[in-house]
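A single chain, nothing else alongside it, follows as structure tokens in the form predicted alone.
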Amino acid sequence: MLLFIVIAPFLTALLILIGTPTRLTALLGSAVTLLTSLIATVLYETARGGFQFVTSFPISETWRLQFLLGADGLSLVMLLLAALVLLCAVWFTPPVERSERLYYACLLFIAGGAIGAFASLDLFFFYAFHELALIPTFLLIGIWGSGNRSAAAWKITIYLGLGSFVLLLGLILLYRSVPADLRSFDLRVLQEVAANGGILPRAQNQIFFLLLIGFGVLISLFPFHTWAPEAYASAPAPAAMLHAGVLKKFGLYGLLRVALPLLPEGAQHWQTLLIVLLLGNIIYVGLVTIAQKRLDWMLGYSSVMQMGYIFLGIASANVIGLNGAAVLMFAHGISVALLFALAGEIRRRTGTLVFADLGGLGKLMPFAGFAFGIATFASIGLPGFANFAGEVMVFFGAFRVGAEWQGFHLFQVATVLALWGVVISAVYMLRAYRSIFMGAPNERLGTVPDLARTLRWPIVLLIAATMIVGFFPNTVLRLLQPTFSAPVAANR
């Protein structure tokens, strides 16, 4: 089953290219793809916990590599993320003037990578699907981006370029500090390695901090984090949806799957540099993301300011904190995802998303303003979304870090700053409604339609994920619950 899942994207990318009926194909092998990963989280037996649906092909008996699958609770998660943002990605794809095959099977090739990546258990073929889903990325923005689309392809492709650079000398230095006769491209045997101590606390030094740095430049952690806002404003809207909702969340999941489990005193070590960056993210970022004149760069910095909470989540490295982290991942996916396909619809209906040009939209789109109203409320955490349970989680979580101190703590400290993020993400997102739907309708936009009966299934689905899990974070947390639990406790 998970086998079918990584393949079904790839299958259908190729069914297109070699002359299938291509907006059909897409959406079937979209649709297919999600009930394949919905039945195997039923079908997850979350009393044993632990990784499931495993299944190896070896390829190398010198270099110990073997084309492994299995999921736990944070990869199903993360499969159901990427499933859903594709099918929806795949729906908003508006008609396409040239090489229409190519730009879906380009989407279905940045999905199928991260897919891939978060279903893998070797950590060659972790990097290397990851590796796999940039290439349809520059390709995306290149061709098909607005804007100073050129620029933009390459300054991603470079910055993502050089992080995956750091990030493989860090994986390979891992790989290197296990002792020869257990080395093991294997994650469940390197976990094993690192509960016993086979990596010295040195080593985890070294390299927590190559795999911070690589895994952060490719989640836009501050100050790498330039390259995010150009590229999501020149991408299509589709590709925006499918990097900022999916492939970049392949970073945080690369933290919590290896680097935390693996190094946790390497993760104790640099706690204090990582809560610096994230506060440049939620601080720094925000401000920036207020100044911001145009809808499309404000979703790329508000983007990046996100994940600074996420951060603050995994730095914590306790459970609730942890969980929240995770939840955080899941719930920032499907809120931006509906931000970036409405802020593509009304590009397309308006010809701008700059503020000062638009305005008075609700009435002119009324169900597109309901949404994008939805979309505002989630993202800023408001009560009944996912967001907000992973928020409250997250802060919990850093808050209960060094509680035993007297006064305050650094991540007490860290956390009552973070959460003057939430003001600010509150600021941009309300202005930006107010500025695009309230007030009397711009007289140069003319009429402009209401989004198409058609492009509602979509919105209703992405708001249906982020309420349910709002409403009921439980059906997120049993799965999850099992994948932090046991590595917090070997480490304490």
Second form
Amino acid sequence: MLLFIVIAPFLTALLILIGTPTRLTALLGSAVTLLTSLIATVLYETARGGFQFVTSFPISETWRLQFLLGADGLSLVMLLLAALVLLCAVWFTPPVERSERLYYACLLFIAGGAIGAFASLDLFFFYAFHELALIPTFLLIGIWGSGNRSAAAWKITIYLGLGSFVLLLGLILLYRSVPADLRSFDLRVLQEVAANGGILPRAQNQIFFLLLIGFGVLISLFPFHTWAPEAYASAPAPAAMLHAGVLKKFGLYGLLRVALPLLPEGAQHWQTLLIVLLLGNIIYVGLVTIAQKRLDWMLGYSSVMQMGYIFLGIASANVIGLNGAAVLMFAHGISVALLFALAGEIRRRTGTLVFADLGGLGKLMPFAGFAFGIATFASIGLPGFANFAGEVMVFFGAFRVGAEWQGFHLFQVATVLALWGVVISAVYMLRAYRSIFMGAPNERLGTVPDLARTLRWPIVLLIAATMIVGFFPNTVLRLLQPTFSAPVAANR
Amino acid sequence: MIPAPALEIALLLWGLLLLLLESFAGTGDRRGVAFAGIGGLVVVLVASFFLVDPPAAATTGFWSFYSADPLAIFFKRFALVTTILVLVMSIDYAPAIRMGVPGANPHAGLGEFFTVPIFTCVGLMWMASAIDFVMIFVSLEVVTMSFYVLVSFTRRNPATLEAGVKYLILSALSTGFLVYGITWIFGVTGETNLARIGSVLARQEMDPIPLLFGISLVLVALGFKIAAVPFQIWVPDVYQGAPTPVTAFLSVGSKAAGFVVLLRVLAPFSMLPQVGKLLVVMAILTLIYGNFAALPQANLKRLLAYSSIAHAGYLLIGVVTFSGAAVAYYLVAYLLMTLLCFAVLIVVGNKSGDQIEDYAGLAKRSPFLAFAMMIGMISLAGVPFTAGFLGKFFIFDAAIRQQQTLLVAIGVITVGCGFYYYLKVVRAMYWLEPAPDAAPIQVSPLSRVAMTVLIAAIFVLGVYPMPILNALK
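Given the form predicted alone, state the structure of the form predicted together with its partner chain.
Zooming out: every chain and molecule, the one shown earlier first.
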């Protein structure tokens, strides 16, 4: 089952490269991926918990390396996100003039890499799958990007390439720091070793630092975030949707799955550093976002800023904070995909994303205006949307850490400051909405057609997803509970 | 069942026979010679899987300077595969040879160009088995001599002549260093056999200064072979000027043989800590120089020359940490991806040129070639699921195990450089528009098969490395 979900995007990409009808195959392939992910989620036995649907193929005896797939609640939520965003990204792909097949294949490869990483239980393949998305991203931005696409493509590729090699060092060090007879890349084995105290605190500190920097670069942790806005501004909309919505979550997933449960003492050691950096994400990048004069750059910076909340949830390392972080990952993936999709459509119709050149689009494109408004509310974190559920839990979780230590603590200062981030994002999102959709239409725009009927379906799908989780967060939390309660309890 | 030395002897005789027959062929087509050569190499490659177990190492006689251990057998096969692929490339390169060699006969020089690599291969195979300094010297010279011929083969081209002269002079100089170094080591220990040098060094206290002097001189010569800084000056010019199949041969065969000898020679000297430090410094310099100097290159052959220096740096990390398996795997990965790049380079070079800008829009002119080149490049850069990534993985693992923090840090930074200059080629092929007069490029069936095999091998070994790792046990 899991094997099928992992293979489906790659298989679709190959079929497209061979020469089947391009758009149809891509849509069908991603719909099938989403459907199987949904079936897997339904079949997952929450009561039993743990990793299910485990499939393995041995690779090397000496290295105890195997191709190992398995999923628990957290991975299933991420798989659903990846498949949903993939389907919408494919749906939102405008007619491509130049090598259409390669374009769709690249999209499917990015999503396939993310899905493979989320479904891998073996750290080697977990890492390798993510790297698989590097070259397609490079090609997508380079060939079909806009603006300063060349510089953006280099920047993202070199940044992420370097970041992932730092991450690789961390993973190798992790592999080496385990007693020789237990050495393995198998996450389950490593969890057991870590639970028995098999990884020395000194090693934990070193490894956690490398993982924090490695994953941090991939997540655009301040001050390693400069690649993100530029790349997302230049990338074609579907690529930005997939990268910001799904692939970036790989780093967070890695922190939740690998760094935190295996290296609790390392996490403790670097907690202060992480808090300082995440405040950089929320406050500094937040203010930078307000200063942006173009929608694409603003969305790029805002997606960097939003990572700060998720980091806060991860740093808190208690059940409610971690659950909040995971819900927020899902929520942010959906809302950012929606925003990038709409931005792409606006650019295609008006030829610009500069706030000063837009205005009054609400009258010309009522549906797009409505959808953008919903996405704005969602990403500010108004109640009723998944982002709200995630943020509330993150803030409660983070605030509680200080309370547990009986005293006013850095965490509470950080939470208070982070709450101001909500105000910051309200400022820039509402300002963007006003300057694009309100007021009198800019004359230079002429007539702008609203979204075609077929393009409304993916938007409805995304809004429905975020509202279902927003109103009934338990649908997701029920899946997530077992993932986080066990390791947190073990660390106590 | 076949004794190991029979492989080299058979190949040598086959090469001589082909050379002799070729001289009677008149104005006939010489491609038959290449096919016969490939056939002979394949037969020997198959035969290498049916060897009798070698006798235990002797103190005197043949088996005191010739070894048929797994390392030797492994690199014999490595040399054979390299030579086969080089000959396949040479067939595509034949038009350039005809233009570059004077003579009324339209096939002048082709026969020699197809047979000399066989003798190089014999030298490389012999080198893999050499465990005595005298033997190392002789086999090294066999290889170098044949490269003298090959590097300056298209002698109408001034750049080729320049490359030939540079290679000749610097190579001769490095040979001088090697012999001088061997003399010092022999003077201190009274032995030329590596194993016995090791036991002499272990048995009694030696004055380390003359010994270090000797091994440093040997390192100079081997540094020249593997293109390690500061002995890399010749590499860019020679790689760019030499006929492309020869460049491929130099950068794979010659380098691999250098590393085998390095692994063997260093084993007895491992107790001298200064040697290790010297190698660490060399590795750092090589990594930095190779990667940073590659950044601004606009000629693809020159870019691959600097990249070959850079990869020598990664390989040196493996040598410093004494992980033979990591070095062997890296060399195999390097063979696959480098030869793939050179194979594409030859086909495109015949039509357009060797500048990176000649690759603009290659994805439109020949999707297959562009794909093959992209796989070669991303494997060289070290993207997962390719052999190049696993090679770096094993090397970094070895370095982390030995806690060579500085080497690891520099290695990671230089990997970042690699992403830039390798993807520069991918960028040209996929982003840029082809020149208006650029025509589609046809690929001969033989080259297509060879490239497909190389691509498949890069992916298979990138996921399943066990055949290589087990071969050395």
